[in-house]
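Here you get one chain, nothing else, as C-alpha cells; it is the form predicted alone.
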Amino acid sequence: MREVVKSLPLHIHPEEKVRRNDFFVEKEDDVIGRLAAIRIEKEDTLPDIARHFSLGINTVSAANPGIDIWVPEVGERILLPLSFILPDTPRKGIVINLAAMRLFYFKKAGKLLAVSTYPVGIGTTERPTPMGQMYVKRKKIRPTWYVPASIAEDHREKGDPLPAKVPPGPLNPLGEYALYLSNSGYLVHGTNKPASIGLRATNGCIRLYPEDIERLFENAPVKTPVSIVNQPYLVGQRDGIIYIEAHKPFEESGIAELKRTYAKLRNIEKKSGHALDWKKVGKVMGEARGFPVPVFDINRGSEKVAAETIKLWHPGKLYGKPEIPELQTDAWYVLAATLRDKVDALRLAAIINHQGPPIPARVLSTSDRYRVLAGPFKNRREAKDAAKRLKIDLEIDGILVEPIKEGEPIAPLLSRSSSLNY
C-alpha cells in the first residue's frame, strides 16, 4: 500500500473523476476502471468508504493491509481499488466472480460492450453460493421472504425464532428488489445489512447494496443469463499491458486456479518472445491485494504505461454512513460495554452502528472509562429488542438504561440500569 501511495500525483481531483460502476470496454481489452486514493477523516470507517465508492469491504481491506477497518487513523491515505479485470468467461448477461465478490452485467452498446459492475456478498463456507450456468427466472419488487427450514432451525438454536414468512420492510433480509434464479432457492437481492457486502455472509444467495440492486433490477430483464464462477487469479490486458489481479482463494480452489493462471502467463511469455518478471508475478499472487497490477508490456519499448493512481478529495458526506441521533435524556438506551481503551470503545460502537437494521451507538467517557451506549429508543420494548439483537448477533450482554427524570443531570444515563427480564 505505502509504495503505491508514494507515487500519487500532486493534484487532487473531485470524486467524479473516477468511475464506480459503468464502463465501456473494447473487444481486445480485459481491464476496466482506475485506481484512486483518499485520506481518512474523523469518524470514517472502511465499510462507509467502501459503500460510497461501490466497493466491497473485502477489496478495500485487502488493498489496505494493516488499516483498522472500524477505526482507521485520521490522515491515513487509503487505496480505492476501482479497477477490475473482467472474469475469463463469455461476456453476456450477468457474471459473478465469487473469489472477487464482484458482479458484472454485460450489454451490447453499438460497437462497444457496456459493463456495469457491483460488489456482492456471497454464501458462507457452510452454505456456499452454487456455481454454474442459470438465468433470471422472475423479478420482484418488495419481495416477501419465505424462511427456509434450515435457516429457521439455525435461528431457533440461537433463541431467535423466525416467522414462516417475513413481509417487506426493514426486517426483511431481501431488501427492496430480488431477481429469482432458475437454480431454485437462490436469488440476487438487496439487503438490510449493507456492511456485509464483500463478505461470505449469506445462506448462498447473492447480496448487493440497496442502491446497486435497484439499478441491476431495472436493467437486467427476465431470462438474462447468469454465470457464477470462482476465479481468484485473473489475467488481462489493456493498451498492450498485461495485468494480473489476485484475490485470496477459497481453500477448495486455490491450487487448481493458480496452475491455470501460471499456464496462461507462460503462454503469453512464449507468444511475445520476452521474459516475464516472475518474481513480480509471485509477489502479486502472494500478496493477493485484489486489484490489477501491471506485470508485462507486450510491445517492449513502447511508450504506453499503466494509468497512475488518481488522488481524490474526500467526499463531503459518505453515502449510507449511519447517522447517530442526538443524546436524549427522555429515551431508553442499552449500555453495551464499559471499556478502558478508547479505541476499543470506538471500534465496538462502529460495529454496532453497522448492524442491520441499524442500531445507533456512541461512546461516552467518564474519568478513565469509556461506555458504549446504544440508542436512543422510544420505549422499553424497543430497547429490549435491540439488546436481544446485540446478544444474538454480537454476543453482547447489554444493560437497559432508563430515561432520566426532568431536571436531572445527564450523568445518571451511565449508571441508571434496568433488568432485561427475558
Given for the second form:
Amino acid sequence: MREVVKSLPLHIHPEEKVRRNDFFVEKEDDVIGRLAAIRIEKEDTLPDIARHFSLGINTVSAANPGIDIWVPEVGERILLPLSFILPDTPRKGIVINLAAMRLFYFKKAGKLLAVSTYPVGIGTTERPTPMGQMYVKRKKIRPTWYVPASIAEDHREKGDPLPAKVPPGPLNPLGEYALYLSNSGYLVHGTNKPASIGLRATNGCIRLYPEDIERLFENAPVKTPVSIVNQPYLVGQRDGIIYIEAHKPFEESGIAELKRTYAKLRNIEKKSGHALDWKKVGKVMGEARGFPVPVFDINRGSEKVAAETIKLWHPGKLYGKPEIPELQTDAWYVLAATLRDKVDALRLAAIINHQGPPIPARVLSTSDRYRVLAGPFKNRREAKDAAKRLKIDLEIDGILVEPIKEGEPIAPLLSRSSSLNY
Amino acid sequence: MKKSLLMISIMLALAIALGGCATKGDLEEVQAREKAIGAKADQAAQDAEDAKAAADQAVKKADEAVARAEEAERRAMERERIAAEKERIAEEKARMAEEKAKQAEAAFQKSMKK
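Form predicted alone already given; the form predicted together with the partner chain follows:
To see the whole picture, the full complex is given below, headed by that same chain.
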C-alpha cells in the first residue's frame, strides 16, 4: 500500500513551540515572550483557549475585540497575547500587576534572572485587592476556607447560607494550594472556578489556575517578598525597540498612570533624539488591547525588527476544558432553558459548563427550539443541588427531568432531539 | 301712369330674358368647384381630427410615461423603505444579540464570585 505523507505548512507550528510561563530575562530587556495565533475549532470557547495557553480571559478577549467569548465562529483567528512587559518594579520575588491581572515570580538562575508568569483573578471594585509590599507568611496544601463574616452575610442574603468553614474538596474556593500573605486575610490561592481567572471576582485574594498555583506553591518559599502594583500602561524595550502594553485601567487609576507613562515616553524621545510617533502611541493607549506593541526603534536604521506572531496548530484537546458525559436515559436532568436562538442556547450551555465546580450542560435542538439541558445527574438530590446552584448563581429557574422508566415511551425531550454537544 | 308701368314691365321681362341665358357648362363648373371645396373642407376636417387624435395620443403617452415614472419612484421609495426597515431590524437584532451577550456575560461574572 502506498504511504500517504501528510505535509504540513511550514509557517504553522506545533503549540509546544510557544512558551507560556517560564522565561529568562536579559539584563536590558523588559519584554518577554512572543505573540501567537490559533484558529478556532468547533466547540471552542475563549475561556478554554485562555486556560490551555495559561492566559486570563481578560487578555484573550481584549486582544480579540468583537469575538464572542462563548460562541466564537469556527475558523476565526485568535491572537494569543503570550508576550508581556515586566512591571516597573524591582525584579525580586512575586510581583502582581493588578491592571494586567498577571503575577510574575522572579528567581535567580545562576547568573541569569528567570521569571515565571501566570494569569490571576483579583478583587472586585467593592472588595479590591490591596496594593503594597508584603510577603508570603505561610503555605498550606489543601487549605480549609474559613468563611469571612462579610461573605457569609452576602451568601445569607442570596439564600445560600455557607458553613463557618469549608473543608478541602471541590466546593472549596481556595482550591488545593494557598500562600497566606503577611497582609492578614489575603491569600494567593487556587480555585474551583478556573473560568474566573482574568476577572475581578474575588474578595481581595489572588486566584490562579489550579495547575499554575501548584507550580508557584512548589517554587516560592515562605518569606518570598510580594509586591502588588497597579500599572495599566507599561513601557519596555527589547533589542532596542520600545514597546507599549496598555490595559483598560480601573476607574480609580487611569489619569495618573497615563501622565506617568507619557512622561516616561517623552524622556525616551528626548534621550534618543528621534521623534516618537505620538499618533501611534495614542492609538495603542486608547485601544488597550493588553499586549506589547512596538512603537519606536531607538537605533533607527538597525536591522532588528519586532518578533513576528507565531501561528500555531490547534492542539485538538484543550487542557482543562469541561467534559460533558454522554446522555443517559436512566439519569436525572435539569432543563435550564428553552430558547429560539441557537447562539443564545450555546452560550448558556457554555456558561453552565464553566461554573465551578462544573455543571455539565448541552444543547438539544428540535425543529424550532433549542433546549439547554444540564446533567446527567445520578439522582434527584444531585439534580436538585444543580438546580439550586443555577438559581443562586445564574438566576435560572430549572425544571427537574426524571429518568425514563423501563417500558415508558421515550419522552420527547430525549427522543426527538439532536444534541449539539456543547 | 300707364306709360310708367309699361316701362317697368319691359325692364323686368328683359331682365328675366337675359338671366335665362347661363349655359349648362357654367352650371357644371360651379358644381365641380363646390365639390372640390367640399372635399377640401372634408380633408381639412379630417386633418384636424387626425392632428387632434395625434395630440391626444401624445398626451396619453406622456401621461402614461409620467404614471410609469411615478410608479417607478413609488416602487423605489418602497424598496428604500423596506431596505431601511430591514437595516433597522438587523441593527435592532444585532443590538439585542449584543445586549443578550452582555447580560449573559454579566451573569457569568457574577457567578464566578466566591
